[in-house]
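Next up: a single chain in structure tokens, the form predicted on its own.
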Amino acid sequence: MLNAERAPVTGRKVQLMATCLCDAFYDDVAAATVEVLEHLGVEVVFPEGQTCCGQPAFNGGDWAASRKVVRHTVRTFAGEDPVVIPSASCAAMLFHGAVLEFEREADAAEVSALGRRTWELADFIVNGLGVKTWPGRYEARVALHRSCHSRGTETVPAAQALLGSIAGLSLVEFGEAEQCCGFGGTFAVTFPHLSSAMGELKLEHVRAVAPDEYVSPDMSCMMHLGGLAQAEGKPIRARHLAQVLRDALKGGPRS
């Protein structure tokens, strides 16, 4: 597992680093991750100073811009309360990549303790708070997508857990689950012919199985294949897990 040694999870307090995407596209997001986190009786602190996890420099290769942002990223979260990220991406890219660049850095011990206390939502709600199941009611078809950062992690399987307990929610299967959607951060850019067909096809065996909506822990997924999907003229109602778990609190889907 990626990120087995874990530190304990001993209070009710943690710091949400909302990333990018929650920033710039999805703030809806970040507000049902906290919705979601105080109806566990969670406090929630927001750093203000909070930028980007160091991911698309470490993925473009250029790790002396990614670690810059990455002790950043250390000093504005500072302290022993876990970090929780609704990204299954960015939260590997901190208690995973950003661990491999530092390997022969200095502060190499500060950088794996900011990543032993990183948490994915869904794994943070299952495995650090032992909640197993989730409350409410929500009458959809779900398909869930597994991104390829939650490999390795308990990120799917604590989404499949709280999912597959609401009243009401199916979880439908879908053939290739496990392939990419052809996002992948720099590589949509450097190589866009080859990533809309990934995400073609993903969204090809997606309909095939008719869900009513499409869930994602990583909204960098879900921003790629709604984008094809709205292009195509085939719009799918992609949402995130936080969402869903919010929404399940208050009766259903919103439109």
Second form
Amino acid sequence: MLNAERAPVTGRKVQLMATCLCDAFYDDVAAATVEVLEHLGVEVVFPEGQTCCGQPAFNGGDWAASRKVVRHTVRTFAGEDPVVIPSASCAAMLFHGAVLEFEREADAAEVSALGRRTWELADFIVNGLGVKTWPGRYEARVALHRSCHSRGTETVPAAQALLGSIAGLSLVEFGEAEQCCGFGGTFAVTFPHLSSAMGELKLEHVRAVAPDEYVSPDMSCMMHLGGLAQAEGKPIRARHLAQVLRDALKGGPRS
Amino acid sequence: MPQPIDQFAARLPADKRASVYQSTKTTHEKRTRLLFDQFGDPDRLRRLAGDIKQHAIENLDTYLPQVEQRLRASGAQVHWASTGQAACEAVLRIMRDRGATRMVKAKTMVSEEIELAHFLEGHGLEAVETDLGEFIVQIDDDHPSHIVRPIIHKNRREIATSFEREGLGAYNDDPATITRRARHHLRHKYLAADVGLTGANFVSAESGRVVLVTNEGNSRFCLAATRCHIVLVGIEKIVPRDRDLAVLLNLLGRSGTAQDLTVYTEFIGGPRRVGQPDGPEEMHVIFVDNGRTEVLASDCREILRCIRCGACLNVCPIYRQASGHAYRSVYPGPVGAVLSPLLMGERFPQKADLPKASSLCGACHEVCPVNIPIPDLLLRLRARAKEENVPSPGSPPMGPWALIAAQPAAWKAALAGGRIINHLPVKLIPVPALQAWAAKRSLPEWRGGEFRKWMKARQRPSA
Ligand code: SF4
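Can you return the structure of this protein in the form predicted in complex with the partner chain rather than the form predicted on its own?
Okay, now the whole complex, with that chain kicking things off.
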């Protein structure tokens, strides 16, 4: 299974890793993450030098290149405070992938240490902070995307618990929820046919239950699925979990 | 240029894809229900099974001599074949020594791996497949496309046509008729054969028992009328003790075909003994290495735990879209994407694309009855391909990206520069990855650096 052992959370201060996708495209997701954490009384620090978790090169097999980026990340997120990431995939990269590619490196211990204090957002809220329910109101039928890199972690149960406890929000199930959407990082461009075929299948299953919103712990999958749906002229309302949590505090979905 | 598996999948006829998808989905869903209904925590069982097999493969130096001794004590003869060629020759020698010319074969993946049937035919000997699926593959001169269901890619109309062509009766695509005709045809083959060849799902080091599971009972027929039984088995099939079989057999049937237990489970303890009414008088067990010790020495050795259940194929979204032949290998799907390139030895580059044909979704790891971390192994093989400089069509180069991502100033400049995609048609931006992305998907608006501005503004009042 994943190397997902985590140190217990003691303080109320975290370092935010916004992820490269939020840095480039989805600023509102990162902002929502900050607001959600602050609502819980957590102080959020944003290390300015941050870039990316290193996953693209890791998945591409260029581990030397990936390790360069991971080393930079280890330096950028120095200290003892937990690192919270609004992405199950980037979090898994730090507590599992990076550990794998550093197995035979002299600085493996530092990488593992970062992994032990790295959390995906929902997992952090529920299992790091012990917050099991979410206040506010959100009138919507919501389908929850299972991003694949949350397998073997507590992210999906945590997200279900939080979403399921919001007044007005109903979670709807859909077919083959555990099947991959076909994003897969560079897979999406090196295997364009397979990637879009998998995406179509996912969209079919989701559309069949016609949720108001399709909510994910990862924007990467949403960029792919949302992009497919948009290009077809049948857009879906794809949102990040953090946005739903924040908007619930403000009374409901934003138009 | 998309990768070969992607091209293959794009060309796969829709009806083939639909039938592969339907039957893998059905089996996978049944498997999952069965395991979770019957076991409180099937994942614990999978981990235990994984530990048993991991222990076995890491201690082959103990268990292989032990199993040889047990087998010899029970009257079987043991042969060691370091290569596929050596294994084929061992079979040939055994047959020649007996003056045998006809073999009936049960389904064994290792015989596919070493292409035994073709080898024997090349030497003028007959080797008839008796598993219905493998029989159809053989008469069609095709290749299996699934390790448990070799003809998952064929429909009954194609099969009926093949039967008609082979003179097995006028066209009739009723499955019961097809089965009856195959049985009738094969019955004569069983009776005429001199040698029966089977694989082995497990061999117990403790007792030397050879364990075989089938659903059609053909392996029993292979041994019913023949005098000589040859077992062809990979060296990784050893389990330490008989009681380990309780764990492994419980998982194999459920994981592979969503059955509590396969219809036939045979425990073969050696050739016929004095006083036993029937069974082959001679038994040979050929242990095949064919690259396995090299795999064992590599950082992907966990793949040798595999019990060939096919669950990872059934759940795999890529396999479901591409079907087995896309993998150009005896072992397709997630297990094949790891094992097939490894078994190539020095010719690894020829199949170095297989480990890339994965979104790394991890579904295979989640279902594997011996808990093989397949995605980790795929990643290690990708790293190996990169180290060996195997070209990878369509893969964006990561060096320049890493340079930028390791320097905050460069990163910020890139965040600002990326805005160009908001203003230029994608077609005019000469980045192949971007083009491939945009062929079917629209791009979101580039908002590089916006969050950083927001965060700064927010922090200022308190600073
Ligand atoms: S790798 Fe695991 S799931 Fe796949 S065939 Fe082997 S045992 Fe079954």
